[in-house]
Structure formats: structure tokens, C-alpha cells
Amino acid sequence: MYKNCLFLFYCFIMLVGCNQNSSKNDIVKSRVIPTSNQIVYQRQKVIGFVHFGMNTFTDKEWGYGDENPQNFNPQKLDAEQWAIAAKEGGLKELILVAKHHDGFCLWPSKYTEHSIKNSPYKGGKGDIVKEFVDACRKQGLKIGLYLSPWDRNHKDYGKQEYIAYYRNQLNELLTNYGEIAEIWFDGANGGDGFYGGANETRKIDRATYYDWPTTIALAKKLQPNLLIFSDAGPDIHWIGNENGFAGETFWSTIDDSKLVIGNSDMNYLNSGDPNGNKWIVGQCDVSIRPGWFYHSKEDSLVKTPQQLFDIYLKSVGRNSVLLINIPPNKDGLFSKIDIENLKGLNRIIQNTFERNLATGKTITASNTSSNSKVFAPENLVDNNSSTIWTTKDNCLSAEININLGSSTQFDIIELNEAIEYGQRISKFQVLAKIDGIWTPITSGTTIGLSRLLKFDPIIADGIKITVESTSNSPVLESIGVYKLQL
């Protein structure tokens, strides 16, 4: 009898403990999760690119490498104007093109004569990289730099000697200008060029020539907190196009064995991989103009705030970071129309998302962790990103209902996973209660840090989110309901 009682008591304890999350630390994390630096990086949402250099003065996109440094002479360059415009435009970081494919350097590199030191700018004593980093720090912006792997000027490009040159310049940029948040490597890998007067085409083996693992290790040694962008990461990866659009389905996880800097499958980059072995944040790059460098003929073709917001929905709203390029003109200044349209984007974002129509509304869930105080569905509409909702362990579907209290007009839904536990949801549906009838209004696959769903305005008094497929118990940070404010 005594043994039977002990057995029954043991079974009761096991039953109570089964499928119970007692605290946030007890949530089973996914196999692949982001680093804390990656989370902070992605929460910036929108950052900026500054393409400025010799091409600005030759009216080209890709310089050949034979340009005369004397052509480079911005008369009114003001890096603080860039930084102020970026800050007022809602950008949290700026990345400067320190060297593009033509090889011309915006700092007085001691390893080449093809640099600002041989230009008329400030009598050859200028250093635009320094001006840039100083201005960004003054305005509280994080700093990134781009050093093109391809160099159409250097005589040794394609030979092993160039790799030493490239790493020497990387060392200059990462040791002489304080803390750098991001370094940008792209896939520009050889072709025709000046090459010190050879005027020929040089091709390289993209998989082996640069010995990227050694270069990346050097960068991380010089700046341990540095995040590195490339086709293959290791921290941030290209989205596979220059239109600023992530895939409708986009996973932050990806298989790095399938990635080669400069030779990765663009469709794969645009979708990620639910079975990927690495967490690499997606970055969507796009220029505010048709070109990446300034061309006066494009002054009437600057993307409008509304066009930029559409891109925002398809980048930030698809679990990625949006990188917007703003190219300074020949004076060395952002043009007025570029500044105004960037500010216009920020106004739309601020005005639209300043009021979550679901905040404080009555919310219920079909399944909630046994520790309902920690993981209550109310956490999803409390305007606090540090609180979360989750289900009992191994619950792979759930339904969340929000009672808006009265008829409410809206046209955007935002869903946010708590990605510190991994990216889990792969299928969901959103319904609205319109005239007493639950009506499907939108659906999706992946969520990640942020999923924004835009649709024609509707009037409803209730919203239902149905999680239909997930790799583990869904963990959501928040739900937003908004009305677009242009």
C-alpha cells in the first residue's frame, strides 16, 4: 500500500511537471540561434550605404582603374551632413565605400598611390574615412566600411601578392579608425581592368583565391565585435538581389557549406534554409537612385517615400535588415531630394507604427505554457519586447484571439518571434472578425524577428492568428495591428 502511494505520488509529480515551462530560461532553444550581436544588429532595421569616390567624378558605376587622382576634388564635402541626414532619416548605421573596384582609396593608404593623398582634396592631406567615422560617432551612428575585393588598378590583382596588399589595407581600416561595427565584402571578383597598365582581363578562382577564412579571421582578431557581411556571412549575408526584397519565405538559418563569396546561389540566399547549420542575418541592399554612385541624370528618378516603404515591408517586414544607399554628389553632399525622401520614409514608419491598435486589448490563446504568469498571451500586446508568449512544450499549433473591443480599421499586421530561441514558425494564417464572421485576410510562412503583412484596409472588431506549422513550441514576442499613415 505504501509503495503504491509513492508510485501514485511520483506519477502526479511527473504529470504536473510534464510540458511545463517554469521560466524563460527553461524554454528549449532551437539547434541554431543568433548571437546577441546579431540580434542587436537586426533590431536596427534600416541602415545606410554611402557610395562616393572616383566614380562620382567620372560619371561611372564601375571605374576601370586608370583614373587620375587629380579628378577627385569635392569642394563642399561635409560628412556631418551625411550623418545628420542619416539620423533624421531613421538610419542607425552608415557604411562607407572606402575603396570601390577602381581601387581608389578614400584614406591615405600607405600601400598605394591611387588614393586621396594624390588628389587636390585638402591639398592631399584629406582623409574622408576619418571625417566619416568622426561624423557618425558625433551623431550616434554605428560605422561600417566596404573594401572591394576586386581592384582594377592594382598591378598584382590575380596574384598572391595582391592578397597581402588587400589584408594590409584591411588592417589599416580596422586599426586606425576606432571601433567599426560592420565590414562589407562582396562578390566582385575579376574581369577587365587597368592593372597597373597591363590593360587586360584577369580571372580568379572565387572559391580559393582570396583565402577568405584567413582574411575573416584577421578581421575578427583586429575587432572581435565586428560583424562581417558577404554572400556567405559569417554574420550577415546578401539577400541575392539589389532590389531590397527578401523572399516571401525567409529563414535566418542557412547551410554555410553551400555558400561561396561571389558565387552563391541567389535563390538560396533569398530564402534561407530551415535546416541550415548557421544563423546569418539577411541584408537587403538597394539604392535610393537607379545607380549606386551619383549621376545628375538620375535626379528625377529618386525613389519616393512610398516606394521606399514598399521596400521596407519586403525587407524588414520579411525578417531582414534594409540597407539603403544614398550617394553624395560631386560637391560631396547628399542631394536635397535624397534627404527629403529618406526623411519621408522615416515619417511613414514613425507615424504608422507609433500606435499599436492591439495594445492592452483582451487576448486569449488556445494553449499557453503552464507558467501562465511568465508566458501569458497578454505579453503579446503589452508593448514590451522583453516579455513573450509560448505554449506548452512540443505543442506545434495554436490559436491566438484578440478582441479589439470595437470596429477598428487597419491594414497592417506585424508578428514577431522571440528569435533568441530560434526561428520556428513555418506557416500561419490571419483572420479578422468582420460583421460577426471570421474571414481570412492574409497568411504567410516564416516570421523571424519581424513579419509585416500589408493588405487593403478592413474594418473588424477581432483578429485571430492561427499558427499552423512550427518546428517546436512557438515563441512570440509581440503582435501589432496598424493603419498605414502616409
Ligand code: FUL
Contents of the next structure:
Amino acid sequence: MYKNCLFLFYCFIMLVGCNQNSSKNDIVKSRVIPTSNQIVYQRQKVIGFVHFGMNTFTDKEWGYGDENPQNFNPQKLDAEQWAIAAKEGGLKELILVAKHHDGFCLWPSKYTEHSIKNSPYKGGKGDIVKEFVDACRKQGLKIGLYLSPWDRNHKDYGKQEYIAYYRNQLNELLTNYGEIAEIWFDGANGGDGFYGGANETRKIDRATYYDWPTTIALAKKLQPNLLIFSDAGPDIHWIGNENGFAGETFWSTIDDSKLVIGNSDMNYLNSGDPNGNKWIVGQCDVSIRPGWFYHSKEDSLVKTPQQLFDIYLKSVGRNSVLLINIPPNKDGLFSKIDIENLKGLNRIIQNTFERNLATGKTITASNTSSNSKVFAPENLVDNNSSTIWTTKDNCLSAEININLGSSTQFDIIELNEAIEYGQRISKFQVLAKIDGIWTPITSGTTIGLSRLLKFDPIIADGIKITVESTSNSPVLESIGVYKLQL
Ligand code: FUL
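Switch from the form predicted alone, shown above, to the form predicted in complex with this ligand and output its structure.
Let us now look at the entire complex, which starts with that chain.
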């Protein structure tokens, strides 16, 4: 009886409660939506990190800040080799660590002696940030720079004077090298360091010391299109671990009043918040090697293409951007094995997603906004991410049916929400018609820009997606059905 009532109520909502839209502009947007810049950023999917610096030569992960600049001496450095490998490996952007926690700068900053200007590299006349940006531009890659807030070399670290120093360096990086797409503010603040010879532990109040709002405003003033990363945003946030894994439930919305740069709850960062007041893109950073910097002892531990693809499924496939670090070696070059494995990842991605087995198949939906082709379910399988399907307004559940026409083997389903309207879906299920029987295959919570679901290969001739819970009418761009190609 109870179930019948529910069903009648459901039908009532479907028939009466749903208003029709006639154009895309009629779709009511969610309260929190991304900027167009954030959407373009997330569509890049996979980008790269380049950790290179004094640690490469001292074989460390965190330099103390007392290193002699004379130790920095790459003999064959070739930023074009990095950029070409990145491009051929499918990366769309590269982020260079211009200064790590040891304070050693890869550009000849005029505010410190702890830089390549006092190293043997190019007789002290080198500028690796410049070589890097030139190479990236030549290969059509977007450019990001990492400027560590924590500086274990600087004598004033922990004092007010250091903030002016940090902003001066930021000014150099955002003024002298053309358009920069992303700046990376790291959250680590380990405490002890050289600090100009003081050799002591300095604690800072993470919430107030850096006065981030002023620094963020300065950065945006210098580069209006810049996207700023930190563990707490404002545009891109850390995913809460360094394995490259977003949560199985991942909302691009988050409550920024709960975030502190350098001190945010990692579980919260890993899941986002459906009730969040800000849209901040999730970014999953991970190194292709165990360490962030190059260590020859890790040459046999480079992640394989299959391992990287598993990370891709758990980052890009969970509504986030994947940031893969490839650390140049002491020569100043990416190692062969790193390049091969990155290309191997790209090959798996290209071969697997080249052919959507649902393209052009017969597709129906339990509810569609109007008869207009603008919202037709066919748009989900037309190989075009700019066309959408949506239901009438306020429809909070729906079913989509794809007839594959013949028995088809597959093991990956991709769902894409049209996030310019907001991220809405919080529960869905996938069923497959196997030997005439609708069988549950997989299910999930959030979707966002891309949700990839991997399962053991099945053979089926139909697929049903049920949207079981959504904060407003679901708006989808595409449905993908794929067979993994290793
Ligand atoms: C961390 C740093 O402490 C690591 O050295 C590395 O740079 C990583 C990407 O971020 O916070």
C-alpha cells in the first residue's frame, strides 16, 4: 500500500510538477556553479608537476635551507625535453616548482642570494623559470608555478618582513614571465630550518601569518585569469592526500568558512560538501615515483601505465583533475622510464576512450524537458559534450535506457554532468541487460564533470541508468560505454 502511494506520488510529480524548458537558458542554475575558467581548467583532466631544485642534487625531499648554491649544477638541462614529453604524454599544463621549502630559487630573484645566480649553472646567468615557460609555450602547454610559502633559508621566516619578501617573489614570477595559468601555494610548514643561520624551529599561526587574502588579491591583480591552488582554494583545492585519489563521493562545492590554507580537514577536502557555498575544483596530486624529487634509488619504482590508469580512474573519474609529478634527474632531464610510462598512460586513455560503444545507439529517457531537440536523450550519445539532456524542472529522479543493438562487451561506464548548471546528482545506479535480465552492475553517489565506473567485463545488449537522488533536475552531457584497452 505504502509503495503504491509512493509510486502514485512519483507519477504525479513526473506529470504535473515538472515545468518545461524550451532553451538551455531556461534551465535553472544551482546556487553554486563554476566559473568558465574553472570548467576549462577541469576539462584538461591531466596536468603535470615538475619537482626540480637543490633537493635533486642533495638527494633529499625537504632541504634544510643551508645548501651551498654551488651544488646545483645540471649539465644537460633541457626544458623542451620536459615540455615535449609532457605533450606526448597527454598533459595539458605543467607546473614548475620555482622555489621549494629550502628557499632555493630556479630564477635569479633579486631578493635573495639563495638562487641559481650563485650556482655554476650557465655561469650564474641561467633562468630556469624562463626556459620552462618558453618551452611550455612552444609546445602549447599552459603554465603553472609553485612558490613555497615555507622558506627554510630566509632569515626573516616567521616574522612580518618575510611576508613582504614572499610577495616580492610572487610579483617577480607573475610579472616577468607572461601569462601564468596557475599558481600553487603549498601548505607544508614543518617548523625547523636554517633561517639565515639561526638553525631553529619557527612556528607560525597558519590561519593568520601569511595574510592570504592580501596575497591572493595581489596575485589576481597581476594576472586576472590566474587560478590559485592551495589546500583551501580559492579556485582549486588539494584532495587531502598525495596518492592521487579523490573520494568516491566528491562534490566540487565546499564550505570555505571551514577551510584554512595549510590546515584544512583532509577528509573534508577529499569529499567536498553538497551544501558548500563555493565551487573549488578538486586536484589530485601524485608523483610518478615514490618521492617528489628525483632519487636514483627510485629508478625501479616508477609507476607503471596500469598503475597510473588506476589513479586516473580515481581522480579524473571522480570529478577531479589529476596532477602527475615527473621529477627531472641530476642531468636536468626526465628519465626515459618516466617518459615511457607517462606515454603508456596516455596510450591506455586514448585507446580506451576512442570508441564510445553507445554512440548513435537508441536511447530513451523517462522524462525529458520538452520535445525540443536541445534536451533530447540522443544528445547523450552523440559524441558531443556541448549537447545535453535534461528533465523538466524539479524532477528528482529519472531513468535512461540505451539499446546497444547487439551483445556488447564493456567494463567502463562514464557519466558526465553539465556542471555549468551545478553539480546535482547524489545517487545513481547502472543496470545492464544480460541474457534478457536487467542486472545491477554498479552504482555511485556523485558524478560531476566526469564519473568513471570500472567493473569486470560484461556482455550485455542494454544499459539502464537510474538517477535516484538529485538536488534539482539532472542535466547530463554524455554517457560513455567503453572496453578497457591496455
Ligand atoms: C607538499 C610538499 O611538502 C612536498 O615536498 C611536495 O612539494 C608536495 C607536492 O607538496 O606539501
